[in-house]
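We begin with a single chain expressed as structure tokens, specifically the form predicted on its own.
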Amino acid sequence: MTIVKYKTNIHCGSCIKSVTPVLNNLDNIDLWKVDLEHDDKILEVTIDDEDKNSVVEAVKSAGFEIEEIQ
């Protein structure tokens, strides 16, 4: 497993509540979660495998900007 955190745009409970369904159909990852208080928004992802791209189209495709945090 692997820990990937992205800035995002997601900002409240809303916007959550949009992301859930793309985040949650997508097969590689474990768990995830969004930590609203913190400035950039970050979004933290478990991943099973090495595909952060993934991740990236599925928010990208619900709406939000996404950027991966080295």
The other form holds:
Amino acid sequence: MTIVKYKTNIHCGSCIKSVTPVLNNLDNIDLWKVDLEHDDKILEVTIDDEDKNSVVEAVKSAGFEIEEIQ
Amino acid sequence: MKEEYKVAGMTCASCAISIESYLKPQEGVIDIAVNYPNQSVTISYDENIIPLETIGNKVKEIGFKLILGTKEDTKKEFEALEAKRLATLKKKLIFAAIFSVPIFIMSMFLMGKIPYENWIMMALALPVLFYSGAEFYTIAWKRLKSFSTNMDTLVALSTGIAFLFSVFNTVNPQYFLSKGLVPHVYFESAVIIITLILLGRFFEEKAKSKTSSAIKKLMGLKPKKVTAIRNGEEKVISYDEILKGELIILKPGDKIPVDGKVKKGTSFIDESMISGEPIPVEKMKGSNVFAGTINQKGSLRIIATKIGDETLLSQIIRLVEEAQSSKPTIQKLADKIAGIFVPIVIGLAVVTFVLWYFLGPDPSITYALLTPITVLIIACPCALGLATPTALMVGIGKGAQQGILIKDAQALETAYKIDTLILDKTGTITEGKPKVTDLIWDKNAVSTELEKVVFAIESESEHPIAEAIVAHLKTIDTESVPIDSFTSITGLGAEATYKNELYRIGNESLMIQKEITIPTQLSVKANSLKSEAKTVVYVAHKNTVVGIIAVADKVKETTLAAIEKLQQMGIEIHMLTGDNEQTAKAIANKVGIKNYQANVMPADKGAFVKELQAQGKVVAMAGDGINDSHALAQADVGIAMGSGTDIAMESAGITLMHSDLKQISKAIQLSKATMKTIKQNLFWAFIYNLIAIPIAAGALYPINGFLLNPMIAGAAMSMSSISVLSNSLRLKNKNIN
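Okay, that's the form predicted on its own, but what's the structure of the form predicted together with the partner chain?
Full assembly next; the chain just shown is listed first.
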């Protein structure tokens, strides 16, 4: 289990509503949270395996920008 | 624009017709269809020509109320209005009864003993007619304007004339006395008729309001508060706020709010309301769960896939609603007769008037007034009003004595026509709870010792089958032993150590996985048990199976005989179940049912009832679960098991308290006997009329100068009521098997 952080443009409550179904539907993630207070709108995800890319794909499919923070 | 609205205030099918015929010619109204049982109207209209408010006002003009607004609002407003109507009806009924009883006692037993009796009775009758019975006169007046008649017309006409004639004779008794005629009063007939008819209406309305309480209970299956994970935090939200794709946390005992998919955790869920399957179903990652079912053990996180109106539960609610509203209301026999009877009586009265006026002796105008009035009073539907309700009341009472609760009189009126019966399997044919049916030990095993170990291990397990095994072992007084360790193996069974020896209890897969030998003798037994649709649990000691336990939902003891009897009565029987094919087949064979269907979803049960009804069959459905509620409501006669869910009982017209299928044939016999009594009652109600009306009109006058004495007219009316009552009471002593 690893915690991965991404920089996004998920900036408000309704953005969260739109990413909720896509992120919840990912099998390999357990918990996720967006820090709306942070300037970079950090999405923190607990991932079961090494497939970090699925998160990127999912968030992009919901119409947001996302970039992993190394 | 096409829209459906609720309409308040419709009391009969002809109210619906009057709304339709009033609105149809209005400019801008394209089409209109009124649904009386559903109390709604579907209007297509051009809103530029006729705005909705105008339509609403038009409906108001003819005495009804169109409820405008959103679906949820209208539902509430409509329910409130209906509740108010029932309350008003109750008030009017109580009022009528309080004032009628003294009038009845005075006229029947105290005639000539109380001073100013006519004046007292008049004063008592006034509120009954002008408050309790006011609606009869307004409806009769509206109908008169459209030249139609029904039971209301007959009630209004006869009570109105009886009252007016009695008032005339009270105020001015000299008029008839001076002409040698007795100025009789008929206050008691007027008020008793009104009271009895109001009583009938009250029962009918009450039955109607039960419909919505079944639906309310179904809606109660939705939890109010839900714990969801939003943006990484647990939040308690209300049911309405759940979004699609939301992650919801379910604790043991929680009702599941939405249809969803398990994301995390394992648990057992009681899905009996949907599948009818009595054993809770194990759920793990990826399994589907349904709204309204109950999480029994373990915590789950689910993703909401279907919310609100899309859930399976909402679909069931909608189907129940539709089934209950689309049920055709049977045309009341008495109403039908009144439709023919009223014009005939009025015609006879007119003819009587004309004949007496032109051909009668002096004072011809007096005779011409008196005789038609006597005709109309004699025609009073007192006994007619009693015919159906008294027989139904006795029938319902008799049913209750035998453990057959009849909530809906219509069920009793229809049951004798049943030619097809659909039975739900679980809980109806069978007991509905898994029980140990066989406990077989290897001949070399020490069974008493093993039973103790099994008891100890299964007591630790959370699996529903384990519960059945524990319950069984308790009945044979098994003691427990202290086990050293216990491990549950999800989906397979459990293993434990006792006195440093390994024991395993579980299904065949567990035995195969752990490479445990199954002795041939036990393997043969297990296969034969499986073919009887029993669930087989293996008990292994070290590396060998030493015993097998079979668990199944047992067929009720009385089922076989009951089905045989119903088949002898010529009733075609079908069995439906949400269970698998093998179980369905085994049970159907066991109880002698040829037609059965397995893997049936709740909506399919209702659809099957509809299909049979479309073939012209009169269908009864017996079931016990929420999954049966749609079919119970759809069937001509719905029969719920007393041990079943409240919703099943609310949706059905008949509830069997003993949960015994034998009661169904009894209910049918009871219905037959009751209908026979109603028909006999109608005969008694009319025979006196048929004889008395011509005499009242003066048919015997030209022959022997005989004119009906109003006292005799009154006696004839009482006789017909007494005949009807005593005939109904005879039903009480009838033998029903």
